[in-house]
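Take a look at this one chain, the form predicted alone, written out in structure tokens.
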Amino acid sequence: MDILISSIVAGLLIGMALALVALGLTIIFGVMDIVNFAHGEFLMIGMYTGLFTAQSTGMDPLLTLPLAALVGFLLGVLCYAGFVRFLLRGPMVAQLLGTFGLMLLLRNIALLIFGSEDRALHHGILVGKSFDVGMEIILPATKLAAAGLSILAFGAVWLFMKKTRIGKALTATALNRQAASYMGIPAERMNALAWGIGVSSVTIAGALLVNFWSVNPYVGLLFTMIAFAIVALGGFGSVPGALFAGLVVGLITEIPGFWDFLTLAFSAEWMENVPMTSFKYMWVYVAYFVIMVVRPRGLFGWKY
């Protein structure tokens, strides 16, 4: 039972961070109906921003979050103004191939600058620390902080979109672009804002993840696939859906723990020989496939 509870807690903690990763993807799609294949590369940039800022200045990695948010916002607006807005004039296939090309560009720039080796943080107030809450449940301090700050960032974005005038304009553009333009809402500015918020959300997530996850130029591919699975489950364009689906996918990544619990519960020797840890991300992709076949709209629909 301790293994089961520990796996559930670990899945929920990582799921909160994964939900923040997917938030930016669902905002961009909700406003512009464009799939951003470069989403994981923006997360990689956020991870490098947090890593090198902490290493060069000696500050705690968690204090790099505002800088990661600023870098992400400026990068998102720049990418939209200099590249994406031109893609929107073309067919859907041009948009897909365009963001795929952006992914390759960002990845290879990172390879050129940083090399291909893994890099990780080794200092910080919370790095290497953990909390023993009993029942053999040990919570790594970095993951606990990442989960809490992810929820705060998620809540801030949700409140911005629901309670502020600009946020409501952004939501209106997502729901009906033509009607919003008739009401005087500038669609181009909303598009740029969506890219700014979307990319800053994922760079914040990257700066949080680098506290306990190593970074290299290829790390974005894994998180891109996970983000697509989360958005597909929650519903493209649904902010609450991204949070719920992030928690579900976080639990799916802890399948090895659940497998160990079942192995002990049923005393099944054959289960011990199954390398479930090697397959844990496969189950995320299986869930993605099943969701797209059974309910392509997602659990919360396509829009906010």
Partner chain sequence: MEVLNSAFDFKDFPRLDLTIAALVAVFLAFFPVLPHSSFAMATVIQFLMFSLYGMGWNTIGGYGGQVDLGKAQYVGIGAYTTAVMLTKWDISFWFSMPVGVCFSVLWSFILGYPLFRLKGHYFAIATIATSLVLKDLFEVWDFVGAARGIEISPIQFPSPDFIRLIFKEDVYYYYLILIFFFIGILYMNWFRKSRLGFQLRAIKDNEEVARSLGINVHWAKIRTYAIATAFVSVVGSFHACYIKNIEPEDTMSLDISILIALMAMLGGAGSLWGPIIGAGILIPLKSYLKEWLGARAGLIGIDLIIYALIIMAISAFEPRGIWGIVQKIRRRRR
The other form holds:
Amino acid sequence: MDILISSIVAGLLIGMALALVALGLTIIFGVMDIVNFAHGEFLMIGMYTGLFTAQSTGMDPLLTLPLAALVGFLLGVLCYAGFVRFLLRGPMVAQLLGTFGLMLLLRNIALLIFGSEDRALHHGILVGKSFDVGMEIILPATKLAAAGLSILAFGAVWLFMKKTRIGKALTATALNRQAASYMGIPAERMNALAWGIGVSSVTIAGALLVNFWSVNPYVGLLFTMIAFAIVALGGFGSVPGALFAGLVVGLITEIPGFWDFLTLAFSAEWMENVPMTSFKYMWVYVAYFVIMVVRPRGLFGWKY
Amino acid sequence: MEVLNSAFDFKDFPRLDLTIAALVAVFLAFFPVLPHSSFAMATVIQFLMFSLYGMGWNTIGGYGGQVDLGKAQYVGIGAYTTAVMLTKWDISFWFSMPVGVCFSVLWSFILGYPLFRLKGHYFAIATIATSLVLKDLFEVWDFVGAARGIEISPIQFPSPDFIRLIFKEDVYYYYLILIFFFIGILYMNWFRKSRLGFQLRAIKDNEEVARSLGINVHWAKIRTYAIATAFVSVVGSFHACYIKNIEPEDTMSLDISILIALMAMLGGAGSLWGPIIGAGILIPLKSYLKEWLGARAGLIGIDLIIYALIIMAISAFEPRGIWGIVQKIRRRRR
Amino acid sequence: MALLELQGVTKSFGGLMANYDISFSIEKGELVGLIGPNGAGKTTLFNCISGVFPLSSGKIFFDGEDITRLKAHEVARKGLARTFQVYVASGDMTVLENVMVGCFMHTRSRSKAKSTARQILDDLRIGDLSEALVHELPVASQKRVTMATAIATKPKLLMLDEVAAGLNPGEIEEIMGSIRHLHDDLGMTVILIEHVMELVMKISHRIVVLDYGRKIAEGPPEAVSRDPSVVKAYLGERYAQDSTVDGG
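Pass me the form predicted together with the partner chain as well; I've looked at the form predicted alone already.
Full complex below, order starting with the chain above.
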């Protein structure tokens, strides 16, 4: 029973952070119908930003969030203005391969600068601490903080989209690009803004994740795929969908835990021999495939 | 008979193209007798292999316009079928290669049926997902050596062996893949003029119009996907015998899938020469950059950075690739 | 027996009735016009007949066969060809290659497809365009290419969706000639959606009028143009009997 509950809790906690990872992708897709393969690489940059700022200044990692957000915003706007803008004129193939090229570029620049080794944070107020909430469930403080701050950041972006003038303009552009431009909303600037906000939300997520997840230049692809799965499940372009789907995908990544639970519950010997932890992320890919085929619009999708 | 005639009929290309093609063909035929380093030999073999991968991709991705980013899984199926059959049961390449094609094609039908209900981005991402799932499975599957992969030990199999396709000298592999390469070109030359080829181009243009012309769009895509798969699987089997050491990471990774698509894209998707031009530029560039910058100067990753910049420039400014530029210039001249 | 028979064809999108209870039939050898104001549901009806949309209710018979549930490509293979209002051919196919795709419905042989396609293009008097790229042509020629491609499937019934829209009077005259040629000389049964009244009134044997998704009138051109409900559906009182008024 404890395994079950702690798997669920762990799944939900990581799910909140994953939702924030996917938020950026869904915003960018919503506004301009472009799928960004470099998404996970932005997360990696967020992780390195958090890591190195914390290590070089001795600051607590959690205090690096604003810097990560700023780096992300600038990087997003730069990528849009310097590159993605040109892709939009071309066919879809060009967009796919173009953002893939961006991914390769960022990954290998990171490799050149930081090397291929895993790096992790070893200090910070929360690192290594955990809460025992009874029932033998132990919550690592870093994960708890990351989940909480993810929800906060998620809420902030959502409020921004719903309440502020500029956020509403962004939402309007996402709903109907042409109509929005007739209303005098500058489409180009909205695109750049979407990239700024989209990328900064994922770099924030990166700076949060680095508290308990080691970083190397290859970390991005996994998160890109996870974000695709979340966005597919939640519906391309849907913000509340991303939150809900993030939690679901968080639970999917805990399938090995559930498997252990079932193994114990049925005390089935054959189940013990299945190397379930090796399949941890495979289920995310399977989920993506099944979701897309069964329900292409996702649960909350309005774009198709 | 008409099939053969069509395969050997290159008359619709201008004389200049055919002259260049003939010169390249002659060069390739005599390359091994010219002075060359073993590194150059390996690079040319890679070029021929990736040209074939690219030709396969070009059927569904180029003529059909379906951006398939999951071809690596079929490299894996082909390579593993051959490697497993050889190391476990001592079965000849010439038997295991067709068996690998059968497995690959079967798998492609199973996946293709649901896959082609998706379009555009969704399709492309789903192809990646399927390929990664298979790779993850192979990485834990003990029968195929899990993450360690399979090694075809040269001690176990004496060389030269034309049945098992085990050689010490690259030149044997070279001529074999060169023959495959020429067969591939002839096949593609037939394919682009065949009914299916025409139907695919119509599908790429406009699916609704294609349907109104009596084309079963879903089925045409699945069939073409299987053709592309067969190409890739054959070369995958060859890869196993040539490299002799296969792992999930270097046969089935996403990078291989992307590289395959990229060859065709850079050269010009949907044209006969596109994949060959693309491979002819990218493969030498990749291996020499890696050699000079990576190995000698110790700048790990800089080859891929330059690579990435090329991809980005192509996709931003000339998505039709090099062949697209050539065609544009020719149209203007007329 | 009618070549095409619609029985209570109804199509709704969500709550919106695009076509409601439409019934009419077309005899072999007829040339029928389908008209109606913008948004009357003409193109939706074409899409329903040609299998692009599944019907909400009703039945469609073609040549004595129930084609209600057939998919678009199956309908096409039964001998029902159509053109599209907005034809986007962005690709790199030439006119000849486009028409060949249609020919490939009946043959596997490339040389046969090519010669048939040449014949059709010459027949429509656009043989000189055969090596041009479709998207580089002027609209009038593009419309003819789409017609040629549809004809290449050797249809029993040809459905033309606004082939004269956006053309100048001279071009309209030409395309009218082509349609007459297909009908009179090649014996094709034709149904056409048209906004250009001049054309549709002149060449149709019979006209079906849709408004708000319903059939409001059916009959010979003169009778239909005098029908009060039709006049009302169009520009109210202004459209009397003047058949040159463009009803768009």
